[in-house]
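Take a look at this one chain, the form predicted alone, written out in structure tokens.
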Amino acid sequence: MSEAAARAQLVELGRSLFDRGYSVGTAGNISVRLADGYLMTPTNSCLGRLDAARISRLGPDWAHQSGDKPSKEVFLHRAVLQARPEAGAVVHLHSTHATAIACLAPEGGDAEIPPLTPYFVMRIGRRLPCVPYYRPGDAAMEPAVHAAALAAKALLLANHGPVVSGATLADAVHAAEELEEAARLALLLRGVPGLRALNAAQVDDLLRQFG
């Protein structure tokens, strides 16, 4: 995909996420890996009102090259994309239900979202680690995010929100949407008698088939 096409897709999918309530105000940020650098949503930008020409461009060394100043959480995206060289994009949202789980999950442990649907396993995987709380924009979280991303395609920032990677921007957006739906189901069904999750053999089968 060309850089121009990536910029256009970032605008389109950012608006889609915003219009459906996955981000509010200026919350959330997105990055896309290019052949020779990265695109990133600018600081204090609204995902619903991005301007393709003003999207931040960073070089291979993550130095700002052009466009508006990048998100203050650039280090968050760097940590994930360096940990997962197969990933082509990262989506960080403050979506309601996934953030609620991030307020419940044990810091440094795994979030308690059971494998209720095959699509959660297919898009997110077996683990959903929760990185301990850091102030938004605090670069000190980078090592912890990097360590979590080595083991999982998606993670939660405690009391903050989800961070999801994918092979492409579309893949990352779809996975972030699936995570939000899984979090909603987990909260809706918490404590309900007779809850049936996928068993270990079913999860293993999905991971063998879909990675």
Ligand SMILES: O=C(O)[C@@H](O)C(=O)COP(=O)(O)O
Contents of the next structure:
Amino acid sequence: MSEAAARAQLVELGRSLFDRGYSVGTAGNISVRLADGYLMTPTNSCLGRLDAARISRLGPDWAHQSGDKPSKEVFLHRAVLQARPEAGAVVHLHSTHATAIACLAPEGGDAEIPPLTPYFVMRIGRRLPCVPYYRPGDAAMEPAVHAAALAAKALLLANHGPVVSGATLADAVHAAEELEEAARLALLLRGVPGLRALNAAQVDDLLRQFG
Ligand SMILES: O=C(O)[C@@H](O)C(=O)COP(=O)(O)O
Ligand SMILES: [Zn+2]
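Which structure goes with the form predicted together with the named molecule, now that we have seen the form predicted alone?
Now the complete complex, all chains and molecules, led by this one.
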């Protein structure tokens, strides 16, 4: 995909996430890997009103090259994209239910979203690590995020929100949407008698086919 097409898609999918309430105000940020660098949403920008020409461009060394000042979460995106060479994009949101799970999950452990539906397993996988709390934009988070991203394509930032990678920007956005819906379902069904999750054999089968 050309850089111009990647910029246009970032604007389109940012607006789509914002319009459906997955992001509010200026929350969240998105990065896209290019052949010779990265695109990143500017700091304090609204995902619903991105301007393709003002999107931040960073070089292969992550130095700011052009466009508005990049998100303060450059370290977060760098940690994930360096840990996952197959990933083409990273989406960070404050979507309500995934963020609620990020306030419940044990810091440094795995979040408890049971494998209730196949699509969650197919899009997110077996594990959802929760990185301990760091102030947004704190470069000190990079090693912990890198370690979590080595283990899983999606992770939670404790008391902050979800971070999801994907082979393409569309994949990352779809997985972030699926994570939010799975989190909503998990909270809705928490403690409900008779709740049935997929069993280990069913999860293994899904990951063999689609993982
Ligand atoms: O929560 C935060 O402050 C950031 O992680 C965020 O979501 C928005 O920050 P910018 O991308 O710098 O606007
Ligand atoms: Zn954030």
